[in-house]
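Shown here is one chain on its own, the form predicted alone, set out as structure tokens.
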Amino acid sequence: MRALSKGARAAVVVAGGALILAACGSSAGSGKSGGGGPSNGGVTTVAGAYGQLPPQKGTPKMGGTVSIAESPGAGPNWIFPVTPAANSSVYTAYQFQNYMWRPMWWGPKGDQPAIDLSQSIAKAPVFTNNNKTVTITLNPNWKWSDGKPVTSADAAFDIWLTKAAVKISPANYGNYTPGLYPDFITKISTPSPTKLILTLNKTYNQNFDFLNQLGLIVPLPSHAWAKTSANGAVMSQAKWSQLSNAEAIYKFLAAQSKDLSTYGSNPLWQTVDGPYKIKSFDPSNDGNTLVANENYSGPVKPHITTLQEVPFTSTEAEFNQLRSGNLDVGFVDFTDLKQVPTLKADGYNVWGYPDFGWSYVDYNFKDQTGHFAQIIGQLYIRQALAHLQDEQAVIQSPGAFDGAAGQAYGPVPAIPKSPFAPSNALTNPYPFSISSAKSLLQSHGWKVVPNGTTTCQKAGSGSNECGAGIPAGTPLSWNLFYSNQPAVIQAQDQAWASNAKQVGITMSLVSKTFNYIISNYSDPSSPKNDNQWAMEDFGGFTNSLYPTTNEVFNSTGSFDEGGFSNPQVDKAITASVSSLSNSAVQHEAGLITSLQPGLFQPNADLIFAWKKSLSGPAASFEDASQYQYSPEYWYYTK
């Protein structure tokens, strides 16, 4: 699972491997093509895409160079693909390392959450033995950049750079949870070059086995990288898969990733089985350049020979650089929607749509400032805080989504269109109330002074108490750190605490960037900072195409923000994980859209602009909006 940042969202892993950090919203509804709202000038008439997607056209010429816009405050900033949690993010994997390093299997499939077989390296595993045992049949033809093959062996490298990495610290990799990927496997054998057979340690559903976990390969050039120093001798297999000489060439590549300066001039990463290659990288700002890899043997060759990824500090910087025409391809902030039209007759292509993942409010459970930690473990408060948010009132909103976004209760959303949905994804469980939220509060003990200062009146752990560890006289008042970028989260944000101020209750509002949020208001990664916040708003999270939440939700796992623990979610969690039923995960889903352990909020349509001199597949623009772009399928007209 991957964090992204969103209306931009923040998230973490590709072609349905685990969670990634996003920054801003998805949404939720069904189709493709659509009004979009106000500001596009028309009347939506299908929920859940903004705009219409344009024809492939034009005969395609080689050559060229495409800028891309960098997400404010979001840029990559780890180039090695064993990431670490603080580094996990959508920008860094989906739109850096996946250019450079392909993952086993590839998705999405357009803008549908699925793999997509035909840009894989392997076919379909295969499970035997009671799902125990997983054979993977690995593409012959595909090769590095230096003309060797990618094979069986590279994967296996992979594993056990993996199971090094969390063998030193479980930060070390984001998308860990303590017992799964890659603890699960007992045994790596490579009987042939395109051969790789894995036997786990028990049976696990065959769709989280392959949809989620074992998605998070991506083969790595051992013979390349398999040293602990830049001018080392290369090791054999039979020694970089003994774990205490994994551990020695992981803190070497650690080490080298963490030098941002040396990312265009460094050999290790010019060893590519991606479409692009390093060729600089600017640390001051995350702005890179990348280059065709001419020995690409991926389905399509890239046309476009140079990417530059442009960084911002503002969504109105970014959007002033496509209005000059400085940009090729860019987003367009929800703040911008009125400008489409003249966007559009400046040259550009314009349509969003919603990505497979949510966005939320997380709360921190471990937060002992005021007694927030026994406040927010009340369900009956985060009951009425849910009261508390109007989303229909913020979709609508142009200071916020202008219509371009969907209602949204949980982990999975409504679309894309998903056969895990549970049945509650389209209906509120606790709709806007301000009557309903005063009432919750006022029966569990708190006197509610609208407008000012609702403190705990009866103290004690009975129905009509305020809860155990709340003491007489505790105000309902904490902090809620948010993204300052896009500003539909502080829109968001705004009219949330604005309502729960009608009940006393106080939301200091204060904003960072994203990276900053996710590096230090992390109770797993930044424990010293666990009484530094009550609740943080980076985004969300894109889900795996298995959606189980067992890295966020679970008490053990790796983006468990805020430290939330309940056994019926972790006893679902564990169900979703191991039962051979696909309806377990979605009661997982179910369970924790009523058990709200964050805000859930509207999902945005992610919404970009490329100009109209640039074509390609559909499939290669609709992939955008799910954090995923596919420049080698892109080309200049003649």
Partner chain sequence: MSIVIGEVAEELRPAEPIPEGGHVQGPRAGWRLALSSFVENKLAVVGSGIVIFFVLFCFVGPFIYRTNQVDTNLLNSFQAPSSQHWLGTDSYGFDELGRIMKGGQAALEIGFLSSAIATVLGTLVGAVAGLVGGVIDGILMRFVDILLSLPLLFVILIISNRYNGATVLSLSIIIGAFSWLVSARLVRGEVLSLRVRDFVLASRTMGANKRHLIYKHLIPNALGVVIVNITFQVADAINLLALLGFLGYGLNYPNVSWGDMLSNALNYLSDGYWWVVYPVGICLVLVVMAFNFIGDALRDTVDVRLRRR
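Having seen the form predicted alone, please provide the structure of the form predicted together with the partner chain.
Chain only, nothing else included.
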């Protein structure tokens, strides 16, 4: 499972590495097929995908080295799987730690946001006692690299260490939400090496529990790590199950993890249950080398014996290395899509697909400047703004995504398909229509002046009036801060502002760095700046497999940047988290899509290239679009 993480998706956006969109499929309506878009030269067979995945080919050859590009400025910098917020990112977790220590349940399943039980250490959990008791059965054949089995105690060890970490400081665990994992686990028992029983403090939705929270468990080698010094004795389970001891162990392991220069030499990190283990790490640039775990007990033995993660300082530098053939696997920025045919001619496969998340323009419901809070508080205004976004144009334009994106109208995108997608995730509830936006405004008392300044003519809270708190004469004019990287953010926002101007709405666009925006324009963390910004576009979020927006659109959400608060949504989110309903999160997503607390934008593809001499099952390349690499399935052909 993937935790809802601003850092994750935002980091991707900022790195600009792979958020690129390709030839849209028919659902995108681009008509680009049989040769791809005007610049990609690919063939589109899947909606939202860029290019076509090549079939698995050839006879696998054992051995070989694969060099993989790291995202610029986002190299891994924390090896211990209990990762602090400051180090938490998909790059550290998915493209580094997961090679060595597998999460209890493996996801995604290819490019789909789902658990792949065939690659998981445990079976699906069983919920009883109104979901307050969770029984987890582990695969008895999954072993550590030293030959010892991965047991329920190892899973319990991770939970205790995480409890210890957040007790010392909430910042010690990036996926921490007070009250949820690991706080909500009141009792941990390990009746057998393959059986883990967790007692929760109250009833939670089973899907939320499984896909959003318990999926954070990463079994750790208690038989090697349960100590407080390098040469200290390993504690028994009875001892490390005491929080004070767990805290001491956590402190030791965290201190070891801070010493990046010893990653390759520290024997602690050599006990792994994943397909690779660390060989060397360069703390100056986060480049590293991993070698195959010869005792890997997962579904397949790795064919590739060495992985080299190559650091870069810019997407241009990374792409140049791809062009020169010095990289085996790398990403392709959407601004380089025009060069994909050349890249293919140079011996690379190129493919991309949207990851499971959303990008949006966040509205500030607390901004009193120009009565913006009252204006944006009106649903008809938000609907009108949604009508002013031309998603198809943005997706298809070579100046934006160049076809390399999927439609998204809410927090659960249309692509990739999720079992939790609401019906209005698949059909735009507010299709692009200047006239619809104009009608909505006019019918609510606004004097629309195309390319001028639309003002409120009928103040009041009646159905045909502007709305409560909006005085007559109020103009529709405000600012929109957007991240200056990647360029596609500006392209989208500029196009939207241009459309808005046609109904007399003035959006003053201001570019800022990503860090500046998230540091200064957030109601939970910087409420003093609430009156300085009306809208912001920093990127978006990566969803967990269970896509509740608990942390974003809940009134108490820690990432509720714009201070959105709606009792209906709060109730729906509570149901998603706590009810037994399987459809609760669908209802939540559908409601948010309807209410438009922000402008939901197309879901960008993550496009990457790999050498044609490298092959493997399709799913092992598909999951790269979800930031997860599966190099143990890759091979060079004989």
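Residue numbers count along the first chain shown, from 1. Between two forms, the rigid core is the largest collection of C-alphas that superpose within 1.5 Å. Everything numeric here is computed off the predicted structure, so don't read it as measured data.
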property	result
Core superposition between these two forms, C-alpha change of Tyr363 at least 2 Å	yes
Rigid core fit then Gln378 CA moved by 2 Å or more between these two forms	yes
